[in-house]
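Next up: just one chain, as C-alpha cells, the form predicted alone.
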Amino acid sequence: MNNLQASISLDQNVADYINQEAEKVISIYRRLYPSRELRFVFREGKNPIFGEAIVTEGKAALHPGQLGADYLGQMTVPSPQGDGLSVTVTTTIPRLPLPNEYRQTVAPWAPQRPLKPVFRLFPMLYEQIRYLAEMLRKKRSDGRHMITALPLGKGSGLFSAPGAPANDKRPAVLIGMHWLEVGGAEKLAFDTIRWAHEAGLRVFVVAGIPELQRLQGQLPDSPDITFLRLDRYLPHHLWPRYIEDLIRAENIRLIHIHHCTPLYDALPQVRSMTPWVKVIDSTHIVEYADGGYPRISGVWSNFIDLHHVISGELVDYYRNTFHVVGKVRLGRMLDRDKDMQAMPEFNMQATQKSLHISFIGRLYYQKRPVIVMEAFRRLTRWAVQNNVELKASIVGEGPFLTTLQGLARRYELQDQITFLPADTDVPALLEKTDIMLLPSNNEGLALVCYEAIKHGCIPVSTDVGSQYEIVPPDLLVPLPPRATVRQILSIVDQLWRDPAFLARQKQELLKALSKISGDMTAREVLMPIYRDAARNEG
C-alpha cells in the first residue's frame, strides 16, 4: 500500500482507513479472480456509505474523469500464476462519516413540495392524503408483481451434477442480512449468527444494502466470524460467481437468508454449481406495495429447502399465495429461557393519577410518527380534563425526528414529551410505562409488543400484519389516520376509566402471550439445522 500513501498527502487516520478499505477491496476481488493480475484504481468517494466499483476484465484504459481531485492512486497485484490475464477494478472508497452521520445518514424528512402548505397548516390532512395514496398504490400493485414460484428443473441425468470438493476447513454458514442496522429482522439475524457460532460453524456475514452498518461492532468478537463488505464494493451482478467461489473455498454447507436480495438472486448459481449446499430463509412482514421479502422468498421457494417464519400469518401466506406446504416452519422470536418463565404484572391501574405512555421505534413513515404526535396532543387534552398527569416518551431516531420536535413545540408539548435516543434502555423504560403506542401502517409481528407485555406495559397497535396474534381485538385500532387517533384516545380512556375493561385486556394479553409461548421458538427451529451443517449433515 506504499504507493497510495506516497501519491497524496493524507492525515494518518485517513490513510490508515483508506488502506484498510483497500485491503477489503483486494480481498474480495482476489477471491473472485484468484489467478488474474489485479489492477486497482482508487478514488475518494463523496458519500460515507458505498463505493462505486466498475470491473473490467482486461486492462482498462483510464479516462480524465477518473484522475480528478478525488484520485487516490492505483496499484497492481500480480497474478499468483503469472498467466498474464488482467482485471481492472475502478472504485471509490467511501469517505469517513461525519460525527452526526454516525447517528443518522438519511436527510431530515420534508413533505412533498406541492403539499408543504398542507402539512404546515394541517398535518393530519397531509397524513390522510398520504394514506389514501398508499392505499391507491397498493390497489394498483395487485397483479403487477410475480406471485408464482420459479421452476427448478432437476436435469436429465445425462450430465452429472457437481459434487462437493474435498475441503479440510471446518464447515461454515453464510448469513445474508438486509443491513447491520437497528430492526426486528436484524435482531433475529444477529441471534442466528450467535447460534450458528455456538453450533460450531464458522460464520460469514454479508449485507444486501450498503449502509454504515452501525451494528457491525455487535458481531461476536471471534476469528470464526467474518463480515464481508460486498455491499460496498461488489456489484450485484458479480455476487453469484463470488458466492460460488466462497462456498467452495470456505466449505460453506448452509446459506441462511435474512431479507438479502442479492443472495436470493444468487440462488440459480448456488443450486446449479453447488447443489450440496442447504438454503434456508427467515421472513417477517408482508409489505403493502409488493409483498416484500415473503413474496420474494415465495418466488424463489423451489430453490430453498426451508422457510422459517415468525408468525402464523406468514404460514398462511406461503400456503395461500404460493401453495407451499411442508417446508414452512413457524419459530417465534422468543427466548424460552428468558421470556417464558413468569407471566408479568401490568403497571397500569384504573383511575391512577399519572399515566406514562411511550412510543418506541425507528422514526420512519412506516411507524407513522406524525400520528403518534397527534395522539399525544389529543391525550394531553384528555389528561387535563381528567386531572391526570400525563408523561410521554418517544424513543427512536430517523428522518422524522426534527419534524416531531417541531410539532412538539407547535403543540406546546415540550413539558410532556421526552425524546430519547435509539440506544435507550428500553426494558427499563417499559418497566415504568403504562401504555405503548404502535400506530404503524405496516408490521409483521412487532418484537416491541413482546417486550412491552414482558415488562408490564399494555400495547395499543394498528390492526396490521400479524399484530392480532399478540394484541387483543379491543386494543387494535383501524388504519385510517383520523380513525387511528380517535380509537387510541377511546382505548386509553376506557383502560383508565373502566376497571373491568382494564382487567379483561390484561387477561387477554397474558392469554395471547401464553398461546404464542406454546409454539416453537426460532432457536428451537434453527439450531438443529446449524448443528447438522456443523457435522456436514443435512
Contents of the next structure:
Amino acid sequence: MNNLQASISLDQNVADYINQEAEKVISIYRRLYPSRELRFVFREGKNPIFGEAIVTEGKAALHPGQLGADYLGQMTVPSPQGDGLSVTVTTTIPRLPLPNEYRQTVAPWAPQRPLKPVFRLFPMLYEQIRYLAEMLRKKRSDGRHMITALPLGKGSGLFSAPGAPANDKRPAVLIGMHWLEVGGAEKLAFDTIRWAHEAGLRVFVVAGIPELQRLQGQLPDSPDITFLRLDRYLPHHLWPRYIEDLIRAENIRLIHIHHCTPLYDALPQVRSMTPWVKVIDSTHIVEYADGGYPRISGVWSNFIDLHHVISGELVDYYRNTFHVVGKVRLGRMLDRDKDMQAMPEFNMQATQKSLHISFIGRLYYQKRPVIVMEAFRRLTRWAVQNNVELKASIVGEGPFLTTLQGLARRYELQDQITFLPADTDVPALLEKTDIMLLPSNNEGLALVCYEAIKHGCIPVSTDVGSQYEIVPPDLLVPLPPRATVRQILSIVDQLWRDPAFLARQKQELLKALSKISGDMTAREVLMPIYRDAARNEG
Amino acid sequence: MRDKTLSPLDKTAAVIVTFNRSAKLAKVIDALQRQTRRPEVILVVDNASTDDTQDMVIARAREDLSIRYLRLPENVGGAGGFHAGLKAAYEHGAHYFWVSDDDAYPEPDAIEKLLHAIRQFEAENQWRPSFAASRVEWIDGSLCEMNTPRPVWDWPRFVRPNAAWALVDSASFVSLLIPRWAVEAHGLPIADYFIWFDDAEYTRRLSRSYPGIFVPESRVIHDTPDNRGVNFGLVNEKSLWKFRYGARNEASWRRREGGLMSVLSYAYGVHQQMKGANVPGKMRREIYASIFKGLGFRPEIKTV
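Having seen the form predicted alone, could you now give me the structure of the form predicted in complex with the partner chain?
Now the complete complex, all chains and molecules, led by this one.
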C-alpha cells in the first residue's frame, strides 16, 4: 500500500486498482534504478490503455501541466543505499476501461469521408477502390523498407565478452508478445508460455503494444509466470537497459520474441552485454505492404540464434530475402496428439437441402468482412434459385461489426445470418458448418483452416500467403474483390452440384493436412530449446 | 601464426558465384570447411541455376550455419554475381571478402595465408594492399594461364626471402582477398559487364589506392576444362560470345581510363592476335563490332 490511498477517499475498487498500478510502476523503475531514490508523480490517464511515462534522471522540476486537474499525487521511494541520487518518473495511470471499451477499443469502422456516398450506394465499388489503393501502396512500398540484415561485429578478442554471472535463481525465459489479445500469433505465444513453464523455466512475459491485454487472465496461474507491464509504463528507449537488468537479476537464459518490436530493438544490448542469452523468434505472416514482422526479424537475423516459422512460405522468405537457411526451423501450429490423430469426415454432401456457411475472424479490413457480406448476399440468391436452405454465421468482433450488421439489414439477410461473439465455441460451430469462407487480403497460414478441416468443414480462401499449403488450388480464390466473390460463388455451386468435384476437394484437403502433419510441430521445434535453457545449456 | 596487424578486426566472408555446377561447388564448400582459417560467412551466390545447386546448398546450409544462400532471380553472369555477393557480404559487416569461382578449390591454408600476408604487409610497410591474390594452379599443378596477375613496374619493391609478395594491379576473381576499406573506397564490381574483364577492371580500380599483392604461398586449384590464357587468337564459334563481352568491356574500360588512343591501341593488339591465329573474318568483324560498341558503353560504378 502506498500513501495515495491514505490521502484520498475513494471507491475501494478504484483505490485498489491505482495502488496495484502504482506498485507495478515502482517495481519496473526499482529494477531499472536499483540504487536511486525514486520520485513518482502520478496523474490520471485520459485513456484506459497506456501510461505516458517521462523519466528524468535527477530531480526534475515540475511544470504546471503535471499538477493540473488530473494530478493524482506524488510519492518518493528512498534509495536503498541512501546515496541521494534521484530519478523522477512522471506518469499517468490509465483510467479503468468502460464495459464497452473492454469489449472493443477500436472505434467502429467508417468509410473514408469523400468516399462515404460511394460506400453507401455501392459497397463493392468502395471495396474495389480500397483494393486498388492497397495494391498501389504495396507497389510503392518496394525499397521503402530495409531488407538487409543488420551486421553484427564479432569483436576483436582484445576485450573479453561478459560472462554469465552466478545466479542461484532457477533459469527463466523472457517471452515478448505483440499484445495479449485475440490472434493466431498470440495463440502460439500463449502455447509457448505453457511449454516453457512445463519445461521447468520461470517465465517473464512482456508485450510490445499497449492494450487492455484482455487475455492476461489466460496466463497460467503460477508464481513462476510474471507479466511485466512495460507496455504501459516503460518508454521504449529504456527497454534495452531494463531487459539487461532483468536478465541478470532473474537468470534469464532465453528470449523468445513473438512480434514484439521493442524486444528486437533491445537486441544490441542483449548481444553485447549478455551474450550468453539465446534469442529465438517466431513469425507468421509476410505483410504485403512492408514485410511485417518477418522482415523485421530478418533485419535482426544476425542477432538471433533461431527463427521459428510456421509455413514454407516463410522458410523461402528468409532464404530469398536475407540468405538465411540453417537457423530457420519450420514448426507447424498443430498439436500432434490432438490434431493429427484421426482424419476427419467432412460435413458437406452434394445437393444437400441445407447449407451452413461460416466466417470466423476478427472483423478488421484484413479479413475483408464487406466481401464476406457480398458473398453471402449472392449466395442467398443462389440458394433461392437452387431451393437450398442457406444459413450463415459470422463469428468475431471488431470495428466492422456495426457496418456488417447494417449491410445485413440492407440486404435483408437478418434471417439467414447469425452474428456470434468472439468467444463462441468455434469447434462446435465448425462441426455444424459445411463451408468456411476466408477471403482475407493477407494471411500467413490461417490456423482457422486447420480447425475447419479438423471439424469436417471445407475452407474456401483467397490465394495469399501460405494458404496454398492447406487449401487445394480449386478452393483458392483470387484477390481482386469482384473476382473473389465471383469465384466463391462458383466454388460453392460446384461443391454443391458436382459430387466428383466435392469428393476430389475432400481428398485434396486430407492430403494437404496429411502432408503438413509430416512436418515438425512448433512444440517439437521449441520444446528442446526450452529444456536446454531450463538445464542452463545453450 | 600470429600476424602483425594494424587492426584487430578480421571477420571474413567467402563469396562464391555459381551457375549449374553443383558437384564442383560442393567441393569448393568442402575446401572452405577445411580451411585453417575458416571464413565466418560462406555466401553462395547462385546465378539462378537450373540443376540441383539450390537443394545441395540448402542441405549444406542446414548443417553449417556459416553458409548463406543468395539466389539471384536470373543469370546475371559472373560480374553480376560478384557485384551482388560482395554487396551482401559488405552489408553483413565482414572486414575481408574472399571471392572465388565455383570451380576453384583453395588449399587448406589458402585463406589463412592471404590474410596473414595482407595484414603483415600492412603492418610492416605501412601501405595497405588493396587486395591479395593467391597463386592459381591448374589441376596438374602448373600455373593457371587465365588467372595470372599483372605486376606493376616496381613489383619487387617489398619482396623479401620470407615474404615474396610482389605488387600487382590486376588479378582474377579466383581466390582474391579484398579488404573492406577498398570496397568502401572504390565501390563494387560492374554488374553490367556480365562476364569477362569484370575482375581486371575491378582490381585495377582498387589499385588506384595502392596495388594488391601476389601471395604465392596461398594456393588454389582451378578446375577448368583446359589451361588456356586470354588471347583473341583462341576465339571460335563456341567461345565467341564470351570474347565479345571481353572486347566490349575492355574497350569501355580503356576509353574511360585512357581515351580513344588507348582503345585504338587495344583494337590493334586484338587485330594482331586474330590475324596471327588466322581467325575467320566473320568472327573478327564481330569482335571489332564489340570493341566499337565498347566506345559507347558506359556502365555505372555503384558504391556501397
